[in-house]
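Encoded as structure tokens, the following chain is the form predicted on its own, with no partner shown.
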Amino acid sequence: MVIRRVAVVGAGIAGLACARQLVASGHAVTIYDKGRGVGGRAATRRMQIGDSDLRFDHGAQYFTARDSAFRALVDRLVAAGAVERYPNSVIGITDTARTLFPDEPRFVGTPGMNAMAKALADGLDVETSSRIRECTRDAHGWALALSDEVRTGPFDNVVIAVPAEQAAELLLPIAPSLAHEAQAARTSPCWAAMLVFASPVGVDFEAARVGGSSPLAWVAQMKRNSSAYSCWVLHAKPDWSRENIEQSAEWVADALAREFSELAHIGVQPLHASAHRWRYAQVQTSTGRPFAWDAGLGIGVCGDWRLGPRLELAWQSGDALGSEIANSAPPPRQ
């Protein structure tokens, strides 16, 4: 077998499900990412609230496990620690009505949403902090620029498993036809906010999903946190957090609180109040399909945005592509 040396830019959980499949197979896999972490939007924020160490899962809230091959490595999460069923009941709420949530097994990343990123990203090489500027390739494979000075390769494959806005302006240069595709993809943006309130707040929901006039889309309280606070996830509505996308955090933490205590009838203040914008957050449109692959070029595109905005079918879309690099002929030389 000859071992490829590929190169998954974004260490999310598309780009992690690739490189795990392309290890499998015996390759060399180095992924870039230009977050601090791994888990992209399967993310957790920590702070420190008194003698408290709290955790908010500010991005993804939980994922679902339908695929029976999703599911089973779900199940090995479970059994290692990583991943729990997911702890609330989830209610939908309108100007008019409460109901419950269609339920169905629900999990989640523990002690946060990211451990799942963080158990998928274990014995790979993730290379973090660092963002990739541009793709080029020369008679001795790809080569990836970090920055004007710094660069690195050569690799024989490239994997872009970014949101489709920032895998455009990547693609671009390089690969055109994969770039349009990716330019006909939607993804949303959200602000989320992260509340913690000194005592319990009378509320008769642990989880809601929000219809109606409420610029909120969700809110979720943060029960794993062992602590006498309250603490909770809000996220706003599309169309909001596109109106709003450049005001402030603290404005964004503000509004969101008030439209919270207008949401649940209460007239607690909360200790501490933050925000978090998201750009690309919830895939609007899809490609339909889980991955690209231009062997030619040896350049591969995955994420949630070939599929839909789910977790699971960013994984998905990953393994599929990795599988298909995998049992694919190498790159002719240029």
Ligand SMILES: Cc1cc2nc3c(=O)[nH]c(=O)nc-3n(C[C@H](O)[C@H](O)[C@H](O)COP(=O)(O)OP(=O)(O)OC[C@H]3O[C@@H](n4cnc5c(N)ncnc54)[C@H](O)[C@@H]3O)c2cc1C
Given for the second form:
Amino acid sequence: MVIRRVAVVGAGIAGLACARQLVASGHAVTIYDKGRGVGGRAATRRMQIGDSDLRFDHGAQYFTARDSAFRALVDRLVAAGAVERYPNSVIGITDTARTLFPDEPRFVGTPGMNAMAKALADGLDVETSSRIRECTRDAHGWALALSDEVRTGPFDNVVIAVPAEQAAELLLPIAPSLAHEAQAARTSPCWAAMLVFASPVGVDFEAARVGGSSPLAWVAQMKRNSSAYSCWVLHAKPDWSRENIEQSAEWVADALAREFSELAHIGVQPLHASAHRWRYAQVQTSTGRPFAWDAGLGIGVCGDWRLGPRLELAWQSGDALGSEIANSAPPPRQ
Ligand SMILES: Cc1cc2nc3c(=O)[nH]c(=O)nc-3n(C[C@H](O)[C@H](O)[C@H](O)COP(=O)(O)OP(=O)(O)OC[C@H]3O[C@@H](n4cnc5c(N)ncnc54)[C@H](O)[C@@H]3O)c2cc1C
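Could I have the structure of this protein in the form predicted together with this ligand, to go alongside the form predicted on its own above?
Full complex below, order starting with the chain above.
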């Protein structure tokens, strides 16, 4: 077997799934991510308040496991202690009504959502704090630029596993037809707020999808923080997030905290309120095809924007691309 040298750009769930398939087939994979850790939008923010070490899953809240291969992986991660059942019951709230959401199996990383990604990254070669600025090819293969001075490579193949808008930027100079596909996908932004109250706030639900006129789309208690504090994550609706995308995090945290007080009839102020801007949060328009693979160029593309706005679909995309590359003819060596 010819061992391929593969660079994966993006250590979110799609990039990690792709890398695992390739490594399982004996290929040499290095993953680069601009973040300080792995997981991308499967994210957990840690916060010290008083003596308490608190965790907030401020990106993906929970994930489904409808696909049998993904469910088998999830079962293994549950057995390994990296994933557990989502502990909250979920309701829907509109301006006029409350409804119970269907109780399909929902999962989360444990102790935080990013634990799932950490488990997938176990044993892989991941370079964090490494933003890839461009990819170039010469007679030796692909090189990735981390800055004007620092390049890494050569690689036989490059996998781009980042949100569509960011993928389009990397692909345009090297693979215009793949870039155009990425340009056709759309991802909406989301402002997320994290609130800490000194004590339970008397809210009579654990998690809610919010419809109607509220700027909030989702509110959920971080029940797994074992402290006296009451911790909540709030997600704003896409339109509100878009309108306020350039506001400061402080302004957004205050605005969303006020909306939460109104929604849940809370009379007390949070001890702490902060916010995180997801410029690319949830896929609105996907391509409907699990991945793209240009065998001539040796470039593959995966991510949630291929199939839809769910962590499970990101995994399916990366896993399918990894199999495709592993099973395709090796590139001619110069
Ligand atoms: C607020 C919010 C709520 C969500 N709720 C849910 C939910 O409840 N259920 C669910 O199933 N899904 C949910 N999702 C969606 C889910 O998180 C995503 O579908 C999934 O995590 C996407 O994985 P990915 O690997 O495709 O992309 P990402 O997780 O975005 O990974 C891409 C990675 O690429 C890195 N990167 C980008 N550009 C570069 C570069 N130039 N160089 C190096 N690295 C780069 C990023 O740092 C990131 O780590 C939610 C997402 C958000 C933001």
